[in-house]
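Just the one chain here, the form predicted on its own, laid out as structure tokens.
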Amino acid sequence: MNLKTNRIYIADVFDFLESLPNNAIDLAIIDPPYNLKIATWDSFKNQSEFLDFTYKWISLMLPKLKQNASFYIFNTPYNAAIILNYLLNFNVNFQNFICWYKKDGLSYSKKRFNSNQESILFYTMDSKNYTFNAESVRIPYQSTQRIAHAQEKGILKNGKRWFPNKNGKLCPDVWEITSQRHKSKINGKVVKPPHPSIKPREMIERMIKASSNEGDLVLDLFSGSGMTSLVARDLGRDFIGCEINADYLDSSLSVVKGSET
């Protein structure tokens, strides 16, 4: 690989994405533009226009990843559902349409149901050989005390007697995870964070230990402050970034600018 691995760069993710290898990515995670507004770098002309973005970056990376890699990408549920469809496109498997719900509390809408949710979409390279550890990713059970019953005597199901696992339950596609600027509340206020989006570590973690090993390379497209890097590096992977400021990411990570590659 011509760029050097464990470091973030500074630069157009269209030149990034050109110059990364092909066949080289285990694992992918990509927290792109929404078209929200909520900066200049999520500020589109029209949805043509986002559209033709989004398409041209998707169109970029899949023949980066391994035959046998998998890949993660956020979006509005309404957004998800036209980047599902272009995936039909390409030989690429689906998995989940997983929905976040953020508790955030944010919408006040009176003319429809409040927006509380955000989309991911999983898919795999290939339909059988890719990596998933479902028991790294185990949530805690919800009814505490209905468990602790079948922990003694266990429960009855199709003629079985079914024992609780200890680490909890095997994960589902509902992913109720606080959003980051309410896990980073001070003094009870919520403050404004480096970054307008970024995405609580734990969410990153569950796809990171999922969906990869130990020592295998993980991209951080749109990287903002880096979580996905971070989350990477503290997990014994490595990684692999872009992003356009500078400004958002975390000290820690080293940094290279474009014209420094």
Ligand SMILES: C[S@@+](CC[C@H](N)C(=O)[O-])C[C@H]1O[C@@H](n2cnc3c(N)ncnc32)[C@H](O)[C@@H]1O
Given for the second form:
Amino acid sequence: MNLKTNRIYIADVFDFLESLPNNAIDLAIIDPPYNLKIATWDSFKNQSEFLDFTYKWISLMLPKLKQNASFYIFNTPYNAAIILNYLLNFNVNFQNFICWYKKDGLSYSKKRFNSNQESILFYTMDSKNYTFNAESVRIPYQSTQRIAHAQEKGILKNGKRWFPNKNGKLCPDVWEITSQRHKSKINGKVVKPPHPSIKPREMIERMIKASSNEGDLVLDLFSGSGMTSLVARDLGRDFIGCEINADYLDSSLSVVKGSET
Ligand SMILES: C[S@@+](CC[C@H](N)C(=O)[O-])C[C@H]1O[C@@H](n2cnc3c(N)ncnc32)[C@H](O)[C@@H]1O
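Based on the form predicted on its own presented above, generate the structure block for the form predicted together with the ligand.
Then the entire complex follows, led off by the chain already shown.
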């Protein structure tokens, strides 16, 4: 199959990956099934079947990435720890275990602490030669009063006067971002989204801005609504991806069925 960029292929992830050329991708943002049984596609017979599936797409995906590429993988903290362990088998470089803190998350356990996070593993193929635009993903300082004071007079640190950066602080590895379903409330009510687990635009923007440059090719396996591809397009990056269920995809994306090109 001769794949074209800026398209989402309606295909099974394994068929799609078989067709993708090696060393083609600059950045992969992968939001796969978590085995939380939120839909048929997220329901595996058992953890072992889920891990076989996960290990298979990971091992097929890695050769598709360029030597200076980066990749992000979403999952539950528990599964992310297992995936991290699996990635020890490959020549890849761990960068961050990002915690997505979902302040608005709903979980009512009284038998353990409530689960309010998802995890994102951030890796690069090379240990030194990769894109990381730290300046483009600064976030606002929290203590506005102290910062306002420091902006005028600076703060004495190790004998030097420090002035806050007008674009905010460097982005840490805990991301407090409202989930997309809570952002899309109508009259204060959560409405059923077109896809059960759309990732927040703001979060995808952060990954793409930090780990790619204009014109780079972003891989969007398990596209879902196509949020990663939509953001890539808006930020002047190319994208290519696959999704098994065409009904989920945003209608503005170019979709290609199965083996058409
Ligand atoms: C967690 S969702 C991705 C959501 C997406 N990040 C978004 O923001 O909309 C995972 C997606 O993978 C798709 N999927 C599951 N198994 C697949 C497979 N074997 N091949 C291709 N897509 C698959 C599901 O239909 C689902 O839409």
